[in-house]
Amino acid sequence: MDTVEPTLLAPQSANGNHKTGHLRAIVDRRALGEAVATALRAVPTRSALPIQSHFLLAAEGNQLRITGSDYELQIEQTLPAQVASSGSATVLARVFADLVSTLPDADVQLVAEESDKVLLTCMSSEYELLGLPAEEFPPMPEVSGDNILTITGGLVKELVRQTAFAASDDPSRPQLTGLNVVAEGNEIKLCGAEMARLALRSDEMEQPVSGSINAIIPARAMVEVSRILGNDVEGETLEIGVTQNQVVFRLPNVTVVSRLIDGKFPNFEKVIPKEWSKKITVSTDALLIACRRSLAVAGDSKRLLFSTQDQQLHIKAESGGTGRGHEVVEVVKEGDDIEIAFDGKLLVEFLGIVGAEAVDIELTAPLSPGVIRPVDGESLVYIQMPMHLM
C-alpha cells in the first residue's frame, strides 16, 4: 500500500472560508523528540502553578518553538517545520514527551484551532491533547545592552565542569547554590563554593566582553547549558547576556533563561591563601585511587588523615563500624612534614575533575585551608578546609 504523506491544509469553517492565526505545522518526529527532551529539563515535576507543567508550542515562519519553564529556568528549543498557520498553544509537557517518544519515525502534524487544545496526528495515530491558554505562559525576555559576552562552547563546558561540583545544595545559603561569573575584557572567571571548599577557574576568551559582568547564576542553569551543548562543540559559540535579574544563554537553536541569585558572593580573591610553607606534588591518579580505597573504611565522617614522611604521603582512615586502612603514595615534598585531615569525599570529587597528571598541594598548618592546583597552570584553584585532627 502506498504511504500518503500528511499535507498542511489551512483550517476551514463550515462555509469554506479559511481561518487564520491558529497553529498548524508538520515536523519530523526525531527532531521533535530531541527538542522535547531538551525543553523538558526546565519543567518541574511538581509546581503550584499549573502552567509550569506545560510546554508552549509556537509556530512561525519555518520553525516550531518548544518552551519549558519553571520559576528559575526557561528553555526554548527551535526546530524546522512546515508551517501553514502561525499560532501558539500549550500541552502538558510530560504527557506530550511520553507520547512523542513512542511515535513512529514519520512526520507529525500539530493543529491547534483552540488555544487550549492540540490535535496530534502521526500516520495512523491521532490524539487530542488538552492544555491551558497560551497567554498564561511566561514570555521569553529580550537582552540588549553592554553586558553581553560571546564565548566558545568548549570553554563553557570546561569552566562549568571544574566549578559546578563545588557549589552548595543548601537552600538556606542561596548565594552558594550558584556560580559567581565575573567577566571583564578578555578574562572570565567562574567560582563555586560552599562552607568547606571553593573551586575557581579562570581563562581568556577570544572576544572581549562588552561592558563587564559580575553575577551569581544558579549552578543548575550552568549545568543544563553545558549538557545542551553536548560533546561535539568544536567551533560552536554562544552568547550570554545579563540583565538586572536574569541571564540569557543563546545557543544554536536553543535559548536558556535563568533568574540570577540575589545577594553577595564571597570574595574568592581574599579567600585564596597567598603563601604556603609546605608543598607536595603528587600524581593525580595515584592520590585519587588511594583516597577512593580509603573511603571504603572511613565511615560516615569521610575523614581521611594525611601525613608526610620524607617523600611519602601516608593516608589513614578508620571507623569503628568498618575497620581501618593505610595507603602510601610517593610524592615530591617541599618544607617540613605535616599532618592534616580532609573530608575524603570532597577531595575525591575534585581529583576526578582536575584533568591534570599531577597536582600541587600547598599547606601551612593543620587547621588552615589546603590549596590544590594542577601542576600545568594557574587557571584552576581548589581550596578545601581541613577537619579536626583526632
The other form holds:
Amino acid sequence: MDTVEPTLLAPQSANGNHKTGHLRAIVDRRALGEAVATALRAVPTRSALPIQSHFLLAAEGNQLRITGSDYELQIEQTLPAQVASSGSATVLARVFADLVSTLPDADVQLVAEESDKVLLTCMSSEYELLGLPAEEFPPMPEVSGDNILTITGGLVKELVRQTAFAASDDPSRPQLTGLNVVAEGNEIKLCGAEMARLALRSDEMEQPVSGSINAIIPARAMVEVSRILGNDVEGETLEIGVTQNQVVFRLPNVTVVSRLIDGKFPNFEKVIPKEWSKKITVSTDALLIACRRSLAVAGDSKRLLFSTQDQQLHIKAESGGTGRGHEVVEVVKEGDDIEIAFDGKLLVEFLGIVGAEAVDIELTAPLSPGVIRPVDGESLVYIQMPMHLM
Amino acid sequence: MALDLFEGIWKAQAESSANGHTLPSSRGATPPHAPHPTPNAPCPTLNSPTPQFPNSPTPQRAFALVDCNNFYVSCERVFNAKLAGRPVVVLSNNDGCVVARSEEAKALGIEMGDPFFQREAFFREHAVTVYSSNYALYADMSQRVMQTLAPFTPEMEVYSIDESFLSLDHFPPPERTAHARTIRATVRRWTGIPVSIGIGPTKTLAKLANAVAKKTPVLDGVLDLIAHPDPDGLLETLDVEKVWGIGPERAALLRNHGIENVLQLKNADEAWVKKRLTVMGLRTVLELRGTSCIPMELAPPAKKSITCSRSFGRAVATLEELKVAVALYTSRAAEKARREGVAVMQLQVFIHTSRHRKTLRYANYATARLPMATSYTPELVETAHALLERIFRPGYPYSKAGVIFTQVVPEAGAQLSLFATPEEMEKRKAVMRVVDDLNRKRGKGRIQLASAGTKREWSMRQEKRSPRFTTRWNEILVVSADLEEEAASDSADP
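Having gone through the form predicted on its own, I am curious about the other one (the form predicted in complex with its partner chain); can you provide its structure?
After this comes the whole thing, all chains and molecules, with the earlier chain placed first.
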C-alpha cells in the first residue's frame, strides 16, 4: 500500500514518539482556549483508562499541539506558539479546559520540566498541573493509503446534517451506528440508517476521489468533524483519507482520526422502492407543525395515523392517557387514498433537516416503506417504514 | 450573621395577622427564619381538625375493596373440606417459606416468611397442613372470583390476584352495606372463597375499612366507613402502618415524628408531609381526608415488562443446564407476550447463586435491545442465550435464573423494519400461532424448542402441591358417591 503524502495525512507525532524533553512555550490565551475546546470533543466524560482523561501538549517548531483521544476518536489541534524548548507533557483535560477558559486574555506560558507536570503562568496566575507520563498517551496512528478525497467544508456539513440523524445509536448493530460513505469519481454518497428508516444523500464533488471509497465511518466522528468546521466554511476544504481501518480528516490546523466500523453496511440501493402508486406533495412546514402538535397526544408510541381524502391529508394521534388529536393539511395527491401509520418522532426529525419548501411522499401500501424527497431535488432520499395499523 | 432577606415581609405578615388579615401562604408552612425542626421534632398538625368525609368538597365517591381472605389457603380449602377449621399454610416457590396462612395457623404464631425447613417439626407437632404453591389453581380461582364480582358494579379495577376495587357510587348509603353483603354471599356461594369488603370515599380509606372488616368478626366481613358514625374515632385506633402506601420505613419515620395512628397522619401538615413523604405521601393524606386522588384503573395498565424466573430445585453449575432453563423461561415469557398481544423491545437475563452462601457467590445480568419488537420465540431464545454466555462464569453453583422482557410494546401498531419484509414477519407470526394453539389444546409444552430440553432435574421443588383441579382434565376432582345409599334415600322421599 502506498504511503499518503506526509504533509497531508501523516501526523507529526507518529509512532508514539512523543518528545518528552522540557516543554517551554508561550501561546495566546484566546487561541489556546479555542484549541482546547476542539480537542476536548474527543475526551470521554467517563474514561476506562486514566490517560484518556488527559490532553497531550506537544511543542515543536513554532506550534503547540493539543490532542484529546478516547482511542476511537482522536482530535489534534495546532496553534501558533513561541517555542523555547520542544517537548511534551500531559494534563487533565477538563481541569486544563476549565482553567484556560477563565484566564485573562494574555500570553500563557507553559513549562514542563517533567512530562507529568505542567507549570502554567498567565499574568499574575500560576498553576502547577499534574498529569501522567506523556509516553502513556496513545500515539497518533500512522496513516497510509491511497483513497483520498478533497471536498468543501460546506458540502461535508450538508451531507452529514442530512444523514447523521438517521444513524442508529444501538451498539448491538455497530454497522448502523456509522454512515456509509461511498465515493467514486466525482460522486459522493452518504447513507445513515437504522431499522426503521434510512437517509441517503448524494452530491457531486469538485475534485474526483483518488481511488474509490466505501467505508462505514462512525456517525459520531462525522458529526464532530462537522462541528469543528463551524458555521463559516465558505471556501474551506478538507481532505479525507481512508485506510483499511481508519479515516483521517485533515482540516486547517486540525486533524481528526477515527477508527472505521467493521462489517457490511446494508445495501441501501436495494431498500429504496423503485415504484409508487400514491404520491402526496405537501408543504414541509405545514406537515412539520401538524406532526409536532399531534405528537403532544401521541403518547410513548409516537404513532401518527395519516390518511388522505380528496386533496387533504388527515393526521390523527391518540393515546389512552392524554387524549386524541386531528389535523388536516392541504396537499396535492396523485393516486388512490391511503391510510398508513408512521412514527411521528422519526418523521419530524427528517422534516426538520430536509431544507426544502415542500416534499413528495411516495407510498404503495400501508405496510410498505414510504419514500420522501424534497420536491426540488433528487439528491436526498428518505425512507421510513410504517407501523402496523391497529 | 447573614441578614434575612425576607425580614420586612415577615414583619408585614405578622402585623397583618395581628390586624386580623391573613396573607396567602401554604397551610402550616414554616417561615424561613423559624428554627429548623430537629430530626425527630413532632410533625406540625393542623390547628383545626379536617372535615369529616361527608363534608368533602368534591362529590363523594364510594369505593369498595373486595379482598379474598387468606386467598391461597381458601383456594385449597374449596377442594378439601377437611381443611376447614384446621391450620393450613402455603409455601413459596421451591417450598421455601410461608406465603399464606389460615387464621388457625396465624393463631399458632406462624409468621409470613417463616422458612419451612426451620418450622417443619413445629408444623408436624401442631398438625399444620402444608401446601406447595399451586399458581395455576390460584390464578383460575382468582379469575372466577373477578368474574363473579363484575356484574355487581359498572366500574371494577382488578388490583391483584385476590383484590378488586368496585365503584358503588350509584348506591345510596342505606343500600350500600346490603349490596356489599349480597356480593360477599354470592362470591362465597359461587366460588367457595370467603371475602371481606371495605367501603370508603377513597381507595385508601376502602383499604383501611377492609382491614378492619377482616379483623372484626361482629362486622360480618363488611364495613362502610362512609356511613360510620365516628370515622375519626376509628382511625385513631388504627396504627399508621395499616395505611396503604405506608411501609415499614415510612412508618418508622412517622413514628419518630410523633405520628402513630391514622388520625394523626390524616391531620398532619401538608407541607411537612410533602417534604418528608413526597407528593405520594401527600396524596395518601388527602385520601385519608376523603379527597379521592387515586382513580380507578378500569383497563389494566399497559404491560411494561414480563418476567419468567424460577429458583432451581438443586444447584446448577453447567452452562448447558442453564441454557435449557433460560430457553424454557424465555419461551414461557414469549408465550405470555403473545397471549397479551405485546412484542419485546429489550430483554434481560440474570443468574445468581444462593444469597445464603458464604463462598462462591456470584450474580450478574445482561441486557440486549432487539432491532425490532418481536414475540418470535426462536429469536428471543437466541438473544437470551447470547446474553447468558456473556455473564456465565464456570464453577459456581447457580440457584436461580430468569428472563425479563424489560421493554414491551403493543404488537398492534408496532414499528416495521426496513430489513425484514412484512411477509417474513407474517410467516413468523403464523408459526407462533400454530405452536400456541397446539400447546393450548394439547397441554403446555407440547411443542417447544429443542433447546428448552425435556429432562429438567433442576426443576423447582413442589412436593406438596395440590392437583390443578380447575385447569387440567387429568387432575380434576373425583367425587365418590355411594349410589345404593343414594337410591335408597331417593325412594324414601315422599
